[in-house]
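Take a look at this single chain in structure tokens; it is the form predicted alone.
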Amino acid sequence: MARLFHVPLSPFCRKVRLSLAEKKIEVELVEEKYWEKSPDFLRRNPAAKVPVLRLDGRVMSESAAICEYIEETRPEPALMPKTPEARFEVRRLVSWFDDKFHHEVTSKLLYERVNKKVTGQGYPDSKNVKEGARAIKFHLDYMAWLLDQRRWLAGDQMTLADFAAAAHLSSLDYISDVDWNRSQVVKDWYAKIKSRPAFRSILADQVPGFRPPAHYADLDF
């Protein structure tokens, strides 16, 4: 069986579960505090960074790399299209979420609200916290724009862009930090693609001491 070495709130770690629930890859879930860099999970993954899957027999670090790691050993069902151009705006919105959405809303919501409190760094620094909030708003309407011309964010069909983009906004939600009401058309786009088996054991995830919102898990909300 599969491991993962994985937070629960990780989008990153998200992105990879995600990918193998989708693919119907039976994995075992290890919580790893990574900020501790023990021993044995340095040997693992010497950046020490989730999430880390071993598979295949290998060792696997950056959640990027896994997720094709995944697409390429386990084609279908395809999380990739099949044009060259297709797959460029694929990774390129891959990026956009794991790199400029992390940057600028991730890391300032999600890394001050729990990350510190979690790994004892202390409180939130609330001008971080503001630009977060700030930040969320351009990139949830550049979203509805991408939805108001296609189907699934990178085209007609669901990709890996789009368990992306759900990754890092399911972290965002179980802390109550996603204005839902901002544009209808991200909003159903997430109650379908949260409404999919693969997304079964994210929405049952549980972080001592935050409590996510009623609506969290709730397929109709």
Given for the second form:
There are 2 protein chains.
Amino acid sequence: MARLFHVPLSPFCRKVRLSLAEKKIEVELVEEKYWEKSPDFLRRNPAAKVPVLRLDGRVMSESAAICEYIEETRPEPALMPKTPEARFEVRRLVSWFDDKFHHEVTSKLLYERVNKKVTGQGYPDSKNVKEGARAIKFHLDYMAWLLDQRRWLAGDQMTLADFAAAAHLSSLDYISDVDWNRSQVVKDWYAKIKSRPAFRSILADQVPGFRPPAHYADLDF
Amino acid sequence: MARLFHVPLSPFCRKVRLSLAEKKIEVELVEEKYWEKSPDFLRRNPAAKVPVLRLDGRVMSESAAICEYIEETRPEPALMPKTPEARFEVRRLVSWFDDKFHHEVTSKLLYERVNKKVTGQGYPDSKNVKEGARAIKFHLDYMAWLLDQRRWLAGDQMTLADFAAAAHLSSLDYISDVDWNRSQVVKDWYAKIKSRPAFRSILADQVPGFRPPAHYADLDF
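Now show me the form predicted together with a further copy of the same chain, since the one above was the form predicted alone.
Let us now look at the entire complex, which starts with that chain.
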């Protein structure tokens, strides 16, 4: 069986979990305290990051490369469109969320509030938290602009771009950092993706010391 | 004709330039002072980053997505291998350089020494410079370890992984931050990639106020 070394609130791990679940690939989840850099873990992945996926007898790191590999080896149901233009748009948005959104929002809210505490690095920096809270508004508006023109973020089918975005937003939703009232179209999109069976394991996540809001796992939030 | 909005020492722009040149796609280079956030530029790319490529009547951002698009629309000469396993390894290494190497090395050396001055943000932070100078050794050793087993970084053919790595190292070489004596196998690899016609425009780059070392453009360095 596949095995995924992960931490529950990591958006990069969640993106891989969503891909695996959507493709109905059974996986054993193993929580990995990557910041403790155990020799075993470093042997599996010199980058000392999660996710690390054991699949098809290989040990793989880097979530974008992992998701493309899963897509190429298990093409159904498709999480990538067929044309180069549409595939470009998916990859552009995956990078948008995993790079820009991560840098401007996730690292300033989730990492300040949760990762610092969990890894014993002290208290949140309120300047960062303020910047993150301001930046997420811009990103939600950008998503609303995309979703005004398209059924899903990258086009008319659900793709890895939706999983990348939902992975970040679900982690932030766990700590009540998403204002779902800002845009109805974004809220509708999230309700749609949240109700997929692939999302169940993510809604069941529990992080000791952090209790999610009541709406976190509620499909009719 | 294709048009690339770029800055000369950006490794992300250089990776795209190398891909375009290797595929013999003619491109007009336009220097874009992205940090000035001109309204025209923001319209082309809301992420306010370079590279931005105009190609096939589209305006594209995000270097990884751009390179995959070029590869899918102009498959020859191939910069991606055929099997999912080999393609995974290329994408893993592209992420390694554009994410980890960039964070640990490029942002601490190039951005401190050059970008800060060019964008009027003051002097290099010596703590960052020291960290970057220490981290690059680890990365050169990792490359040497890969190249002991393979002709090119991701396998036996030259791929986007080599271009990603060469893009970062060439930018750092411009400011004399690469110790080529650390590993003969890495030096040989760089000499091989540097001598390709695709590399010529990069070796001709000039940044006002920063003069490259004599060996920068020397193919027999």
